[in-house]
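Here's a solo chain for you in structure tokens, the form predicted alone.
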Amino acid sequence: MLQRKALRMPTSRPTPTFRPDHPESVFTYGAPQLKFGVGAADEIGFDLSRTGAERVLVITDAGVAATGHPQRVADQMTRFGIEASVFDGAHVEPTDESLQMAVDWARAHGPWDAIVAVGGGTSIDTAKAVNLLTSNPGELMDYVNKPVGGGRDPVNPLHPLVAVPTTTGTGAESTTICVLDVLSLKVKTGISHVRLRPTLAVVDPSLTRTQPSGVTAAAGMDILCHALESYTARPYTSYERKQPEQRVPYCGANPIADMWAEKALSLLAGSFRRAVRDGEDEEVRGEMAMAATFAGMGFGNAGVHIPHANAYPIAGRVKDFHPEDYPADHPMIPHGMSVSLTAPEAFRFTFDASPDRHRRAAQLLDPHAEEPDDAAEFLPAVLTALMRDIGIPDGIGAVGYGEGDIGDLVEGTLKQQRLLATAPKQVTGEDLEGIFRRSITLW
């Protein structure tokens, strides 16, 4: 290892100046460590003996528990003189009173040493809140992005986490990022920052048989609008240059993150309509696996704009949709399920930014679809045809939006500058209006 003192940087080199129009020439890259395959998350006890962790939380939500899967994984924890607990009240879709709960909980019952989240983003999301907040001062909505909240930055290190999704969509696992509704306000924000990032991914497609179609189809499409939205993302070189101490997870498109979407792509390509039809098989499982991990791995470096930011607010001002395979306890439209209703309209108003990239990532997509005479139209034709065959609703207005709440919808999404700020080409309220009114019916 590298001592202290061969990383100081000698007193006598002149500190490099950056002229604010001089535009990036850098990007970044963080993932967290991986372990892959059918049978990886029994390993989860070895792997936190490591860490020297003599007192772990295990958080899941009550669906995914009811599955044994997070009980196993405390259960073999207790060969290497571990003793974990079970939290199973994660809310599917977190909002700040669930995780405000979960951090309660969590407090009380402290302290730990490391934790781990079993599930799918809404554990995932629940243990990065737990994480920061039983390791740091302060209140959830200090540390909630601005303007919604504070935008603090954490002051102490955080606990190693291990993310084990068993779910295949939002690629938590692999992110820095807690995304969350604000009851109170009707919006869905969240927390970003680079030490939220797991320590450990464990994606073991096993897990995921359990996943019904439904659920399969919604977090698909999160994966699938992970990879198109960060192949399409502004470049990290139309940036003007940062100093070292303003560098942000999402630095824009860069060969990386181009790679990881690519690839995502091409496994969707192949698997996505297999696993909707069959759960049980294995190898389509372990390729929607593979595809969340990938897609993870590139957005989150590279970030994602417009449909997930229109989908803050579709899914914050939900009204009476119950989505098919999710809790009937409440009304809920699934973050991928909101970030694929207006994605169609989103890549055709993106497209003369880059057209080339619009058009590869619709022939990896789907590598037998006939390009139209209309090129701007081939990415949303492919997307369409796709979300008509794995059955997610015909756009906004079949979850219950009209034309009479765009204005809210336009809103919310412009209080998503974090995002908006990756869009390939500047976005004003009056382009959302048009994306979300033409996202009323799809097809």
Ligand SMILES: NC(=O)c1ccc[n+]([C@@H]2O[C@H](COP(=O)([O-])OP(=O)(O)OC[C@H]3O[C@@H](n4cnc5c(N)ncnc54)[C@H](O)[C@@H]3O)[C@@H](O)[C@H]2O)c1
Given for the second form:
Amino acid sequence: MLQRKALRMPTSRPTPTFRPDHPESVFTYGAPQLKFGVGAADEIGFDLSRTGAERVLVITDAGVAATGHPQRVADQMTRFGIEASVFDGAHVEPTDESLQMAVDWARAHGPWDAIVAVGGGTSIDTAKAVNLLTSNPGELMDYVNKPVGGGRDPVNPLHPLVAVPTTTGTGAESTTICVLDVLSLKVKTGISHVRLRPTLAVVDPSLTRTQPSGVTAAAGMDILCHALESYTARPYTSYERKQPEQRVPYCGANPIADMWAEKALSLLAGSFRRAVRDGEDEEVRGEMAMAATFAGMGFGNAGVHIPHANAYPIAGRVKDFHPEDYPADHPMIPHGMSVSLTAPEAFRFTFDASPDRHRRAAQLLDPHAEEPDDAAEFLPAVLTALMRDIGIPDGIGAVGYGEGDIGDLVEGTLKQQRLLATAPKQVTGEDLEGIFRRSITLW
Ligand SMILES: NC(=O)c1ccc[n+]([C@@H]2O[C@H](COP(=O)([O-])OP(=O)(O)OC[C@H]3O[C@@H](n4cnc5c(N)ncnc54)[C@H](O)[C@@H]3O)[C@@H](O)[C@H]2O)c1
Ligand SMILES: [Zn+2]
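Can you swap the form predicted alone for the form predicted together with this ligand?
Every component of the complex follows; first up is the chain already shown.
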């Protein structure tokens, strides 16, 4: 089952160690309030009525709307005297244009006292942008991270935001970011600010039973990469000591994020393949929802690195790929899929920065796998075996990229310095070129 790759990587330069003069001694941890379990989504009307909310906007996309979950959530709010409107126009994998459309709609039909997102990362991120721009002045691009946008900070508090995930993946219900595609520039980027974090995460695994198998596979790879990347991220102690005003939500690997990541990996070991095979299995759906929540709480504080940085240009420069179980109206490489396609090679590259963590992660993810003679091969082998089993494409070649695209992909990744800064070793354009080249065909 665990095959070795025929291609070997060129010798990598020795790992530079991060030895700051004044090492960081502080890490931070932030998370929304959480309600977890089957039936949790039935209590949102009650919970919102306690906040005094009278007009609530429910944000979702057409696919999730078709399951009836968002309307059911809206209906139980009416029982508490809350007027709830459903906006089902979120665009799967939001763009600047789709977010602008949602913001325009919300501004035209507001004001709102609270916002509820029912859906995957698409709906939750759309709700974050709507929340920001219905409570603060200015336009979308003012707030998008520099250098693409103005990197402006909100001046006003945001509305309460309840995030109700219907996929088992992004952890967006816990995080402080909103991801979007800027269409004219062909780049994926984000808005990142601590006030974007939802006030309450309501994780009800019963809403994920309708999640199609292809979405379960891609979104599950997102959970896995969140856990693996935050676990292998550069430790918080390897940074220079920050001043209080310099602190950012992503502070590097730390003991609390490690704990969430390890537990998420164990849950995935037991449930991931089964969830893709049989979406009706309630126990497995519960474990996947738990894994997504745990990994979100981990990476939402530690950060992610090379696979996520590579995913930005992989998804942003899509040519003509139409994945099964996603809307067919536009080409796309789903977030979890684009993150996973270079992950085996990225972890082969980072192995020497923390061999023990890479080996431990592989053991947690597949307790029955035998460690190969070359320990650097262990995690890549466990990962590719899983990807094959759940039907993830066998590399970036299968989603439309070849040798001729590598320069553009590397350039796109190098723009994600915020993420690359969390990598456990320095990564150059040449290193990325090697990772992309060896990821054209993974097996
Ligand atoms: N903010 C963050 O922290 C963060 C983190 C990772 C990814 N993201 C973003 O999240 C997006 C991806 O989100 P995702 O993977 O959760 O998927 P998604 O929200 O894009 O949904 C994928 C597809 O599944 C359908 N779907 C979702 N739940 C369903 C259900 N229960 N039943 C039936 N159909 C369902 C949707 O209609 C859609 O067609 C990307 O835009 C990505 O960039 C955000
Ligand atoms: Zn992700």
